[in-house]
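Next up is one chain by itself, shown in C-alpha cells, the form predicted on its own.
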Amino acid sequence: MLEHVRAHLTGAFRAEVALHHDPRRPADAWDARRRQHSSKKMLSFLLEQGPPPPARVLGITDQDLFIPILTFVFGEAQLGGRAAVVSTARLDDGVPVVSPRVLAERVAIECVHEVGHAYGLLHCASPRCAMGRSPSVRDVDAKKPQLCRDCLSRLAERNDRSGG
C-alpha cells in the first residue's frame, strides 16, 4: 500500500517521497470520551518527529481520527503547512474491504488530498479531483488519486511564488 501511495504522491506533486515506518503514536492523542484520536495532536506529533523544513510529513494511521466539530475525518492537514495525516479506519466504510487494492486506492486518494492541503490547495469543485470534498467513502471512490488541471495550475502558481 505504501508504495502505491508513494507513486501517486510523486506523480501528483512531482516531488521526492521517502517512506519511513515508525510505530510510535502520540500518547496524548487518544480521547477516551470520543474513543478516537485527535488529528490535531497527530499533526503536532508528526511535526516533532518529521523531517526538517521545508519538507512535508504525512502520517498514515489505522487509528480513527476526529476534529471537534466532526464525527470523524479521513484525514487532516495544516493548510499551507508541513504536516498531514490520513486514517485508514473509516475508508472501509464499516464493512470489510472487497480487496486490498480498493483500500490502497482510497488511501492514495486521501493522501494526495491531504498533502494537497499542506501545499496550500483548497477543496476543488470537481468531484473526480483528489482535492474534491469527500464526506463519505462513496465520495472518495468517485475521486481519482490525481489533481485536476485547475489544481495542478494552482499548485504551480503557489510553487512559483514560494520558490518550490
Second form
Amino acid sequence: MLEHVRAHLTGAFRAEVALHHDPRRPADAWDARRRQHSSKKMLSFLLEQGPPPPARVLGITDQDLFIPILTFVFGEAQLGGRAAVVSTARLDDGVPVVSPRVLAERVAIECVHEVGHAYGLLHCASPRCAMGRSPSVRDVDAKKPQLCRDCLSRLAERNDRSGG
Amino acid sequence: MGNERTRILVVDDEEIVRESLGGWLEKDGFFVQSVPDGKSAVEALEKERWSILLTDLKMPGMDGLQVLEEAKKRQPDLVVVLMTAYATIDTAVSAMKLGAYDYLVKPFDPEELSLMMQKIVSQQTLVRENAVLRKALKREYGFHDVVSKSPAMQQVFELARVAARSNSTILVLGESGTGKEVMARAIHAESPRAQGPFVAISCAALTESLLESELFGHEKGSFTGASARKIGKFEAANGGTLFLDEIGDISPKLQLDLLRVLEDRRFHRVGGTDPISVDVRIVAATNRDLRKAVAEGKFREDLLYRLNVIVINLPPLRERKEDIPLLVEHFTEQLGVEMQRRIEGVSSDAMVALMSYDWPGNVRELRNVLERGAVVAQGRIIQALDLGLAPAAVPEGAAGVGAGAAAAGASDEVPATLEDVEKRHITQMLAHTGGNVSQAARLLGIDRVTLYNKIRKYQLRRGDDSGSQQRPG
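Having displayed the form predicted on its own, please output the structure of the form predicted together with its partner chain.
Below is the whole assembly, all chains and molecules, this chain first.
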C-alpha cells in the first residue's frame, strides 16, 4: 500500500518521497470522550518527529481522526504548510468488505488530496480530481489518485511563486 | 464547490471550533472570518457584507438568537446557520421561525456540512441570476418603477420618455389605481429635474381654503390659526416636479388660481403681497372625464388646455392582463424586501385566479391582494386561497378561467377542460420567462421535473409559442 501511495505522490507532485515506518503514536492525540484521535495533534506530532524543513511530511494511521467540529475526517493537512495525515479507519469500512486493492486506491487518493492541501491547493470542483472534496467514501471512490489539469496548473503556479 | 466570492462569518466562543471550522471551510475556497462573540459579529456585519453567518447558539453575552436578530436587522438576506448541541435543538428549531436558514448539531457530519454549504451556494447563485434576469426584464419592460409588456403601455413609456425631457405640463389620465402617481414619479426621475424635489398633493382630499394654503402657502396672520409663515407645495417643488392628483376635483376659484400660476409662473402666498416666482414642472392627474366636466361647466376649458399639453392615458389592468405575471413578480420582490422574508412567487392556481379576476381597483388592487397573500401565506409561495379574492371573482369552472385567459390575450377560444387551462397557462408562463423552465416552474409553484413532464404531456415548445411576446434580454 505504501509503495502505491509513494508512486502516486511522486507522480502528482514530482517530488522525492521517502518511506519511513514508525510505530509510535502521539500520546496526547487520543480523546477519550470521543474515542478518536485529534488530527491537529497528529499534525503537531508529525512536525516534531518528521524530517526538518522544508520537507513535507505525511502520516498514515489506522486510527479514526476528528477535528473538533466534525464527527470524523479522512485526513487533515496544514493548508500551505508542511504536514498532512490520512486515516485508513473509515476508508475500509465498506460493505462488502473492501479488498486490499480498493483500500490502497482510496488511501492513495486521500494522500494525494491532503498533500495537495499542504502544497496550498483548495478543493476542486471536479468530482474525479484527487482534490475534489470527499465527505463520504462514495465521493472518495468517484475520484482518481491524480490531480486534474486545472489543479496541476494551480500547483505549477504556486511552485513558480514560491520558487519550487 | 469552492466559490471564492462566498464570505462566511463564523461566531463561536471556543477557539478550537473557530479554528477547525475556519480551516475546513477555507479549503473549500470560502473566505472565512471567525469572531469569538456576538458583539464582534455585529461589528463585522456593520463593516462588511457576508453571504453566510455560522453562529454558535449558546455563547456567553449575546447568544446565537440575539446574533441572528441583529444580523437580520442589518442584512435581511443573510443566510444564518446555527450550530447547536443536542440539548438545544428545540431552541434552534424555533430560531428557524425567526429567520435562521438551518441548524447543525455539533459535531456535524462532514457530508451534512458539505451538502448544506453546496445548497446555500447554489441558492445564492440562483438568487443572483434571478436578480440579473429581473434587471434585464425591467430594462426591457420597465420605465423606472412601472413595469409592463403590453403594447399599449410600451407606447405610453415611449411618450413618457419624450415628455419627461420637455418642460411641458403633463396630464395623466386613468382609472383609480392604474398607477398615475407612479407614472408621475417615473417622469420626474427620467427628467432633467430628477435631482430636484418631487412633491405630490391630492386635490380631492382637502377643502378649498386648506388646499389653497397647501398649494401656495400663507403668511403669518393671514387667517385664524395662521400662526407662522408656511411654504406651499409650489415653493417646495421649486426646481422639481409638482404632482397634482385628482385635479378634476378642485373648486372653480382654485381652477382660476392654478390657471394664473400656469400662465405667469408666479403666485402669492395666502395673505401675501409679494409675487413669488418658481420653476416647477406640473404633472396633473385625474380619473374624471375632464372634457365632459368642461361641457357640464364644472371645469375651466382654458385650464384643461393648459394642462393637457401632453396627455398620457394609462389603460386599466383588465385591458393588459398579460402584465399580471410581470407585475406579480415585481410586487412579490418588493413585498419580500418590505417584509424581510423570502417570497418566491404565486402558485399556478393563484396565478389562474389573478388572471381571471377583472381588477376594478387596477394595479393598486393587485398589489393589495398580493400583500394580503404574502402576509397570510404559510410558505414562500402564495397560494390561491391566501389571496382572499371574493369567491365570485375566482372562477370554479374551466369556462370562467378561460374567460380570464382569453382576456389575457392567450386566445379567443373558451377552453373546454381544466387541461386546456393548464396547457394555456404553462404556455403563457414559458413565453413570459423566455423559455426558462426553472423560472417558469418557480412562478407556477411546481418543481422543474413536474413542469418538464407537463411540457412533454402537452407537447409544448419551451420557447415563445404565442409569437406575441419577447424574450427578455
